[in-house]
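The data below hold one chain only, encoded as structure tokens and taken in the form predicted alone.
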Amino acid sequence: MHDESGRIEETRCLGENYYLLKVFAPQIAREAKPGNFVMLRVSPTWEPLLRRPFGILQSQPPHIWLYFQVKGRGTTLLKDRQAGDRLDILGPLGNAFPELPDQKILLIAGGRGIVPLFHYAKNYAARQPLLLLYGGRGAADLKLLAELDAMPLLEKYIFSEDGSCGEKGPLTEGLEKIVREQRPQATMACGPEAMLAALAGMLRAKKLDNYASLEAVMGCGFGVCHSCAVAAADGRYRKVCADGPVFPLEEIQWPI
């Protein structure tokens, strides 16, 4: 873990609200692995006082790329920030996805969920089988088609609720007619908690191997403020940041 003072190179707008970061951070980059993310400071002041978290899209060394959504008043301050800027960053922190070599992968992202999705295939694709189902409300949610088409990827399936790009439906939808088709060994999902639920119902007879990046309300980002903890399936509770934010599907207690 670093806390590095990063530089943004480049600041770009994909519509909608959705941004994509390249900023300059060495130390961070060299060691971030799919799934870590970092704490952020989006404004150069005190204020806002907490960091935000933010998944690592890529990272290149030197580089890292960070892509989110404006929501709130964190990346409003965010989008705002223009190339030359210093950041204030915290990281790598958290688990990564396990490597898996040779295995078949499914990976499925909903809408912002791609992010260590993404970086994982950026990682792996060209050394083992990697699937991906890839879905949001509209085309709009789906900002990242393109780049994901430069990747070796053995074969995308794409869904929109909306019916605006891809097969019309949740990505749901499409979950059993890959499994039973492509028969992947392990899944490896990050998105909204509705659908990681979802998956956990249906993938919980398949026998394979599942994991989940969780998203979570951090003040820290390293274990101290508890601010992050999900019921677990034993009865205790798991720290997002430190415990995960990875977690095999199975140990988190989903809502019925």
The other form holds:
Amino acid sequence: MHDESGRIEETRCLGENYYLLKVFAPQIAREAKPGNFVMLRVSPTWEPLLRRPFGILQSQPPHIWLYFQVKGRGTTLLKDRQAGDRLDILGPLGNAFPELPDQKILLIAGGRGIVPLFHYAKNYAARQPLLLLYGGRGAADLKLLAELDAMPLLEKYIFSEDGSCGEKGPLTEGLEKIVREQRPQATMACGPEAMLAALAGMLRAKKLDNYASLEAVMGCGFGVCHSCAVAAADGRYRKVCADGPVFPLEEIQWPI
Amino acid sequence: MADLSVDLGFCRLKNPLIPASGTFGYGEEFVPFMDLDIIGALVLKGIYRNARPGNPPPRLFETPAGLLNSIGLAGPGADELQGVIRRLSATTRTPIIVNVCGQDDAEFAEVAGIFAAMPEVAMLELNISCPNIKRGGACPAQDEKHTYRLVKRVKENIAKPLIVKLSPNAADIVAVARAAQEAGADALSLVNTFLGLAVDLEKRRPVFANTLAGLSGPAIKPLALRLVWEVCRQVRIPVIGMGGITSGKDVLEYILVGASAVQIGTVNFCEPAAAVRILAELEKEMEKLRLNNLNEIKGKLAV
Ligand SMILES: Cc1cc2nc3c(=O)[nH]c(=O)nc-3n(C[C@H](O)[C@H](O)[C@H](O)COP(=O)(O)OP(=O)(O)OC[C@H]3O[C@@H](n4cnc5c(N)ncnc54)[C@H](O)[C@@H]3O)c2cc1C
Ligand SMILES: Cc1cc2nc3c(=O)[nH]c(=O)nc-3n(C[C@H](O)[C@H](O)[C@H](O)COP(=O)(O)O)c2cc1C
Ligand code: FES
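Since the one above is the form predicted alone, can you give the form predicted together with its partner chain too?
Starting with the chain above, the whole complex follows.
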């Protein structure tokens, strides 16, 4: 874990409120694993006060790439930061998706939930069979398709709710068929809470290892503030930042 | 180089900077960011007799330059914390302060007794001011009679120095401060968080399950500074000031109005190595003001 003074090397708008950032952060880049996240100080002032959590899209030391959606104050400030700007960046934080060499794994990404799974695919697609199920509301939410095409994925399944890209409908509609035909041994998911809750229901009866990366309001990102609590199936709270963000899907009490 | 040490009467600290309870975990979480030996002392997250799950999420809400929290003191119980303290004291010589909590007076006294008996613990801070436990934010520090009774009971039971942490939500904080002093408090610390409310317009409901929450961060600094100033003028025992400190200048301001030392809270979340920066700034600032030691400015606000 490093509190690094990084530098923005490139910022690119990918249309409709999605941005790609290339950040010089050698210590973090060296240690980052798929599933880890960082906390960014989006402004050098105390407004907004808290850092913002973001997944790591890929890491090629000395750089990491972030991919974010503009939501509110923090991400609006972040999109306007320029190449050359200093960026305080804390990471890598949290746990990672497990490495399951030799296994056939289905990656399930909803919208910006692609971030940690992109990283996973980037690192491991060449050595093991990976499938990707990727969905969003429309083509605007599925901006990384070209980069994903360049990866040696076994198969890609694309869904959009408005039908503007891939099959029409929520990605959960494709799940049953893919699992039946491809027989993956594990699934790894990241996306909106409703999507993860639906997956938890659908995957419960299947004998797979299922993992999900969660989001939560984060005050610190390194386990001290207790703001990121999520209720687990055992009735106790877990800290998303320190116990996660990746959890066995069954460990969480759905819906959150 | 200026002398940064401060005198709390019952002990000297090498500098006035103390990370505040609930914002510094159990110390060990900050080892990746700083040498714990550089800070004056450190306060652990508040502790009850038994482990607590904490309040249901959401637990945080950001406000302009501030933070509302309703954590509800999630964490382990007193037995587990003793092991944590033994580990921590093996890694740092910085004095360890335990932030003692309780659902009722008996629990405060019991928890205080447990940690007062530990040689690794330098002093106790009695958290009679947490707004996130009872509905409506009620706490003993809102009432001078309750404060007197509780502090007396705890103090009779222990031989360790006792800091009493006050609430900015008391109708008359000076009266509460005096009551704590009369009951035997060795020092006071203030302020805990200000009661605040956040609402969700769409749901027409409070954001927090507990309705009210505690406000901290730069937003509260002028409010907290005023209360520290008022209390310092009216008590004899040392006062540890806090609320919104983010810089070396802020530290000096609190000392100018009469504080003997300060605590830094929310800034530890935004900047885990904040203490290191603030300490360096404090030295520079003292040089600029040609101060050889902090006593030269302590309580010297001319009004
Ligand atoms: C582990 C983790 C990884 C993430 N990775 C990415 C990513 O790779 N790309 C991306 O676009 N977004 C990601 N997010 C979500 C991102 O952090 C939020 O969209 C962002 O914080 C919103 O900030 P804002 O100031 O623009 O919005 P505001 O609405 O102004 O934020 C106000 C407050 O709410 C919090 N908040 C708002 N939405 C969320 C949310 N969905 N999750 C957690 N906190 C929230 C903010 O941190 C802030 O404290 C991730 C979140 C987590 C927890
Ligand atoms: C998330 C959070 C948790 C806190 N937990 C405690 C606690 O356990 N005990 C306590 O006495 N004060 C607690 N506080 C209050 C702080 O110690 C401090 O009094 C307050 O935040 C004001 O200082 P600041 O503005 O520098 O944060 C907590 C504050 C925050 C933000
Ligand atoms: S974000 Fe602070 S404990 Fe998880």
